[in-house]
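First comes one chain, alone, set out as structure tokens in the form predicted alone.
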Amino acid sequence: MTQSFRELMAREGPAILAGAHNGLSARLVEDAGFDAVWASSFEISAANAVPDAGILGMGECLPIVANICDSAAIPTLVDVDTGYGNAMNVVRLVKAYERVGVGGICIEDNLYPKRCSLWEGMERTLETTDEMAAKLRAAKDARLSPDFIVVARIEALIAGLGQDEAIRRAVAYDDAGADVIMIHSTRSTPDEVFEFARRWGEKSPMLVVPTKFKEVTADALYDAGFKFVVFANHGLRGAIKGMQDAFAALARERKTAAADPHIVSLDEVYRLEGVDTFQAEEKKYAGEGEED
């Protein structure tokens, strides 16, 4: 990593993250100039053709996250859902993720197994505040580097429990050692998160994911008090659109040229794969150890 999340926190202006689900998408996040990668459980689940409902375990997610960290020089914040279980599961995941280069994790207070916050018409039950606080303390105790951050994601507004409950949970999670507070909302305007930010003030840094209130800018969110802004799932959704268009054109016209308006060149794929570096290293080391 060229920077840690603590360095990003100390810097002026918003720190903006974008979602990734594999090494290639992480490299594209870096290429676009974002400050960090959000290893999105939504994207990773969708890329494996399963719902974002805690179906994939840590054993399946860990190698994907390791590939993400290997593929981008910017820090990676991992969306670990509810922590794959209780506080002891969180201890194990922090140690495992830190070993592969993760810069921080985000744990939510949904009840395990979680259900995607964006799904409509769901009856939602949240984790008890005490159990969530225990997970946060476990995460902080398990980390090796002080630069590794722990984000506490609050789902009280999603569950319809209101601002008072959201603030109560934020205070408890802050007391438990959370480095960053994430407040989540599915309203179409940012009014709800702005109200939370006004009430929270400057107690600790805040993170927000503006998937639903999509007209608000990162600068406006920063001005409202949010240090971290995450564009959480747009890379995957863009990739799906591109593949749908390319496949439809190929199926319709039955020739490879039909896909050209919807795809990048092979040279661009080679650049992202690092073919030039591979070929240079191959040329450098080819034949070593062989007799003349």
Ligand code: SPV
Second form
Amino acid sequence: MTQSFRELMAREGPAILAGAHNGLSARLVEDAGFDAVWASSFEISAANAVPDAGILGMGECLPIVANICDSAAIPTLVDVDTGYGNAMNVVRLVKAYERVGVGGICIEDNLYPKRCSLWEGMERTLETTDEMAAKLRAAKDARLSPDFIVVARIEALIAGLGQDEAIRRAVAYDDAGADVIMIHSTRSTPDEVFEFARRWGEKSPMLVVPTKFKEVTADALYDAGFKFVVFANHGLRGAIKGMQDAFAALARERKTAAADPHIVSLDEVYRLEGVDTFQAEEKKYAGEGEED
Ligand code: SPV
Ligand code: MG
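Now that we've seen the form predicted alone, could you pull up the form predicted together with this ligand?
Once more the chain from above appears, this time first in line as the rest of the complex follows.
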């Protein structure tokens, strides 16, 4: 089992992450054979029925992230949006997240409070390069383990600022100590992330989230220079569809058997939540502590 993002970086081939929003979804990410968990702000927001717009604070996300780390044996990269404030907020965040087992964080150069990058037709003003660089330096100084990685996420293409600005920011973030550069795009083809990758070369590893450019494979992205590929929100969207289908069948047919085509067995739930281990431990410790 891979324990850290550094180990993943040292390996050949793409490292593929999938999004999670709680312990159960993180376990499903691991079960499906992905290399690491992406603790997605999009998923965590949606799972709490609020928009991905910096509504949830770090204090609300921390226990969710701790549960994610506890539930999967693969590393977790946490999408921390803008870091919930300035460099000082980032210092506190890194200390708190590293303590609960997080393997790395991804900080984006949106202004706090951010607006979901996937929303269309938005005016976008980015964080200054200096302020973002300060957050990255703060994150690197605050981490305890050299294995903890800091990903710098560039929103310049989404903000319409062009490739030159994206590269200028990448250079600044790399100089500030970022371990990985994420270039984000909401185009329907990967052309602009490919162009960025060509210009960036092998200066430092790159990460990409191909939500909108759906047809490109992880292998094609790797061949274009991306080490990390994140399937960010598909587990949650699948879960919503599964719940909608199950609830619709129940509401329509008014009997529990109606849900059967849309749900897993109770045994599968028991497996995922670790009932076997629980029962073995219960047996082992049964009677302990009782008075003679
Ligand atoms: C997330 O999964 O929360 C991300 C990726 O940040 S995106 O939704 O594309 O911004
Ligand atoms: Mg996010």
